[in-house]
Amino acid sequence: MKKSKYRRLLTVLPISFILLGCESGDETQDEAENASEAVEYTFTGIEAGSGITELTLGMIEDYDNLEGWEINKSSTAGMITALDRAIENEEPIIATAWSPHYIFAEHDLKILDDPKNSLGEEETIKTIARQGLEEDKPNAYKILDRFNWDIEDMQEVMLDAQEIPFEEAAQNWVDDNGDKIAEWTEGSEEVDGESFHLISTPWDTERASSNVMAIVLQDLGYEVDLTNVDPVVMFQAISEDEGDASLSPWLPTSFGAYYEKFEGQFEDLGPNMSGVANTIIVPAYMDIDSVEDLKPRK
């Protein structure tokens, strides 16, 4: 539906509704009717096989109203482009999205409530590394298992980094959270090159943390090596003693079946961050509250 097709339906349905003596619910039904045509059943989405991916999948499948919908499995990129591209004509649009983000500084944006929680409840951020990791590398190990820091730290970098690399936003940070940086590293020896291998996943939130730990360890002296990878070879590669560390498992919900498909061949070190939550999104402009608000394709 073209923009100005979605504007006119907007502008004219409160008043014939109001000439007709209907209530104003109805008016939100028909909202919600144009609203899924307009987006023609489709969510916005990332990455086939990331976790809100899966999880929104689900969702379809957990709600009558959802009926033929689908999800448009593109790139996290791909979906912020169409996001911005959206919101800049005022357009309707329903994405997958997670907090932490910065789209939620960029945009002024509604989480669609989820009666079901099909998309589960809050989560936190896991650090995990590899069985013996802390007898070959202690220092790195303490500071792996005191990392903390908060969603706003976080969406700092993810936000700086749209407009510089993502090592630089890092170490930018860095630099500004000399305290918190000390808690991390306090009573850690320095070493000559010893190398340490960090896995993450692509997306900007593990990207963020990810770079950020590197930037501490080469501090003390560490050669490190960062790599990107799905979630599932993530696992694996820490099961297998391929890279030491993580900081990206989002649990329990989203990478849930892969933690459990690894249990017991790595080391969890408990939260690094709390709080953060997969959401179905709006630009607050439309006039939708719900996942259940939306209809079924016809």
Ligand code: PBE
Given for the second form:
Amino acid sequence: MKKSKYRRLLTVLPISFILLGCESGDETQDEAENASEAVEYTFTGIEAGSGITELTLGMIEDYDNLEGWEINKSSTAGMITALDRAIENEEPIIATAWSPHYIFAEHDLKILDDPKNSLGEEETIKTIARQGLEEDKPNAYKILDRFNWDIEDMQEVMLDAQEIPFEEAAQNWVDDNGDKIAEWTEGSEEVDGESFHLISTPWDTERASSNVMAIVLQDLGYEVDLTNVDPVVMFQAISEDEGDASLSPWLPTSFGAYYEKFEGQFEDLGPNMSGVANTIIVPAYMDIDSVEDLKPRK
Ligand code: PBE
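Any chance you could show the form predicted in complex with this ligand after that form predicted alone?
Starting with the chain above, the whole complex follows.
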């Protein structure tokens, strides 16, 4: 008698677990359906010319379940405002983003799985220079070649720049990190007002690096000019000798197409930072974990 009772328990328990599992699976499906409809099958995006916008368009092609999805291209500021607003009202939102970014410190966010890897894996940010820079401006070239910092360093500048202009945030970081700068500038001699044209992309990550570099080069005696442009224009400027160098190429995926397009017309000085990534994010209260959970447009 006793024995069969236990046997019954053994058979019943797993079944009830399976049922529970099914139920939560259905809920996730419903939530995914509702959320996809509520966001009108649209990713809240950033600037049209950005790497992540292109990658997200590719992602929509890669996944059958994203049929009919669109990306609302606006601006990084627009994306952040939409995210802030949605979270304030606990509404669904699915946005393109990247790491490092202060939104991860400000909100409880989830990065959606991307099993097809449409957005690429972890990337590095590389330094590129125009052909001939080493001969023309060897002192600056040496610094660029050595320049390498950590995500924590960049984050410090970006966070500070929430309150004060980037130039000042970069100056604060330079003032506090003499040891790192000494490593980059070792063996470089001072120059007397030579011009240097640094080309950057307009996102905070690169505004942080290029403003720090501008100060380091200025301190060595260069007259630095800093221009922010779209990624493709940045590659073109360096390739056509209109700019001296850039610290902003995210590779191999984000700017991979531009890198290939201009390959051979610029010099690759290697990574200046590693561990960055493109992401699709949702607020943590949304019951969606993967890009694959989303539903096609009806
Ligand atoms: N981002 C993320 C750049 C590089 C990757 C916004 C900083 C972009 O998408 O172009």
